[in-house]
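One chain comes next, on its own, written as structure tokens: the form predicted alone.
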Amino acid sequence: MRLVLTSQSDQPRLRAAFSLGITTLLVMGLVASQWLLGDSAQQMQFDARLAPPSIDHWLGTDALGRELWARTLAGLALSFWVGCLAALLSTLIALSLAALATLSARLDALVSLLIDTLLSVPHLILLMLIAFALGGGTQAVIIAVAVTHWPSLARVLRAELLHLRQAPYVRISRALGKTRWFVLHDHLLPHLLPHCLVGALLLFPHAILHEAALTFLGFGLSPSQPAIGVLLADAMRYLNSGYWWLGVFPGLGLLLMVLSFERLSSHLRRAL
């Protein structure tokens, strides 16, 4: 009976380790493709314009004869870095505001008001307004996604901090005369690291999806960059003519990346 219980308790960790290994391999292959591809994503072959998938052109070509598999890999790599930076910055904002809310009742009320205000605003509209105000481009997309994705995680971290403040060891530390900063830094924040890790992984799929959506709508990355949103926007002009591969393969690549990180975060949350 004890062996059965042990194996059942280890299942979430094994699944998390397996998902982590698969996702790591995908990311390593994606990052390595940047050096292997070189400028293949921008090379034009006018004699092979809009060629369907074949042995010579694995995923077909676009309207300028550029290899779609090279542009899809380049777009996924770009989305990966944008999503990573946006998710990490958003997690840092959420952690900072959650920690700030524990310092006083007024700051807690102010942070709660800010969270409720941002959650009440339509997400995509706020993203477009911020990206447009910053002039578009990679930096604008990263800032727009980071500034709009932290409220949900901040609410979870704030609730966890408020719960931990009532722990016996925190009360003992305060009774011994320790400052609030000492309690926050040495007792409360270490307990939030698993939450921050899982929260960043959960934010990552949303970040790359909203980056692709902003770029697709024309508020994100430059059309000269091989981003997934750019590929999908260009594909819209040719789908009715039967050039289905222009939209299917970039969309499948984006979906695979999103699902792999979503599954990793789900298993990791259970394991932690």
The other form holds:
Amino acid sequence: MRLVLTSQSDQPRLRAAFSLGITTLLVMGLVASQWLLGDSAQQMQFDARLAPPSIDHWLGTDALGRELWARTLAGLALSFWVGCLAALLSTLIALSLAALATLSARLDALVSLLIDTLLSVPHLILLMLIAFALGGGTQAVIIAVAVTHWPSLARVLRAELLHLRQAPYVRISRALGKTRWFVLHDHLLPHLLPHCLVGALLLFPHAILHEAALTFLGFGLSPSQPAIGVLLADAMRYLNSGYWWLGVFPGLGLLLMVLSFERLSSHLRRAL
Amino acid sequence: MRLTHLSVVLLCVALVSFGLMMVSPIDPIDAYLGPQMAQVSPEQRELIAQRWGFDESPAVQFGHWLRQLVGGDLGWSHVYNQPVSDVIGQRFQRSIALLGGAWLLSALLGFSLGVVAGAKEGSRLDKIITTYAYITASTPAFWLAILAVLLFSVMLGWTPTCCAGPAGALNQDVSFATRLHHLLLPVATLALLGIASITLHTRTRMLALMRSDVAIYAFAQGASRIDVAWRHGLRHASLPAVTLAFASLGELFGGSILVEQVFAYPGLGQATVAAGLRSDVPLLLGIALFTTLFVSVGNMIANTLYGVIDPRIRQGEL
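Since the structure above is the form predicted alone, I would like to see how the form predicted in complex with its partner chain looks, so please show that one next.
Let's see the whole complex now, leading with the same chain.
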């Protein structure tokens, strides 16, 4: 933290590289842990139910004697994959709708009406409506998050596209008789890719947080999966009895993951 | 102009949410019957479907619903066994205390923290405030609420863990002080979450001002940092703060759903979750429309205030 703060104003690229390194390490550790641990997140030990954190049980155990640290790691890995898929889908939606909006004025008005509609319903309510419509489950969460998170990126991409279309090299290329597809594929897309990358990274933390919230409320991943939202919803039942570790550690893990991606994306945006 | 836009958006929201309910795999008759499902014969089911108009095409059903909606009838909520408008009215009355308190607190605190942080860039206070804002921006709302319950209710015992009043007490018997006591922790949690974005935006705006020619000129005349921040900065930085405060009503409401769920506070957010989990379609649709109206009005106020604070925008100079 100290290091990050002292190099604040002068070297945005160094900071971006630094947080990229940390986040990559975290993600690699997470993926590797899932590969090494197998299904230990679901293994029950009936002689060690609701054990507090100790040397044997690092973060304590839950009501069925399952290790909390293994479950938290599994939950973070689940969140990561759901977040990745949702951010990817959302970026694709943003890109295609932005491209559609630049085709004609009428389509543009339609897309901006769609954006206004989406932005005027509270995010969480819309997520609940979509998850309800799709009947819940992992797929429903991914689709719900993807469908609700594209507007800000679509706005950026649309502005960028409108700007690019007037650029001299695009107009020359058009005048030379290149096809629309060639212009889009060879001139515009390479220009938009960095925006898409940063946009997807900016979406990612929001996607994870919303996935966890949706699951916590009971609209998301099924209660048998070790998702962070499920762990915390379970913890709610034991709050009054003083089993604090159940409520503290899964959320802390989620916070750290979201924070590292949030920092990475804002550093990258500044560096590019 | 704005009103037509608002009604178009509301119509779109109605269409989209109705469409979503239509594609849902959950059968409305099963949801209504609940455990009595097995006692009902196919003929009776058909009667219910006919009585409620389920046998007609989705377009016709949408037309019916819209006509009733315009007439002010939102339908019947089977979870609460009351008209939907009554449920929303009662619940919103309880939620408004939570929402309003958190909203005021987060706007005021967020704005002042942003001004303080932006007034002196790179100071220790600035670093503490920005670090805090970055961390709360990434904190899951419901986790913060769980932490608050653990710390203040379970370990310290300062505040009650649940509900809007003591268990079993009738609504009218609960005194104002008890109500406030129950509201304290939810409001504080919700406010803490809302602070981050207002603080960061205000800070950015203040930084821009402190580096501007106006500030340099004032410094050259011997004004202190506090002078510049107070006389020039406050008004300059209030624009994004005010806009953001009104534009973030949707997020505030989303947060209140989670916070109400954790604190078991019987407000609109909890009703939303109950409606969704127990397939109360009319209530869910009603809440979706109601909150959309709430958020859109907030956005409209934000746009109008923009012109009041900065006359250049109203006159079209910017």
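Positions refer to the first chain, counted from 1. Just so we're on the same page, rigid core means the largest C-alpha set that superposes within 1.5 Å between forms. Quick caveat, the model's predicted, so the values are computed rather than measured.
Align on the rigid core first; then say whether the Cα of His123 has moved by at least 2 Å between these two forms.
Shift at His123: below 2 Å after core fit.
Rigid core fitted, is the C-alpha displacement of Val170 between these two forms 2 Å or more?
Comparing forms between these two forms, the Val170 CA shifts at least 2 Å.
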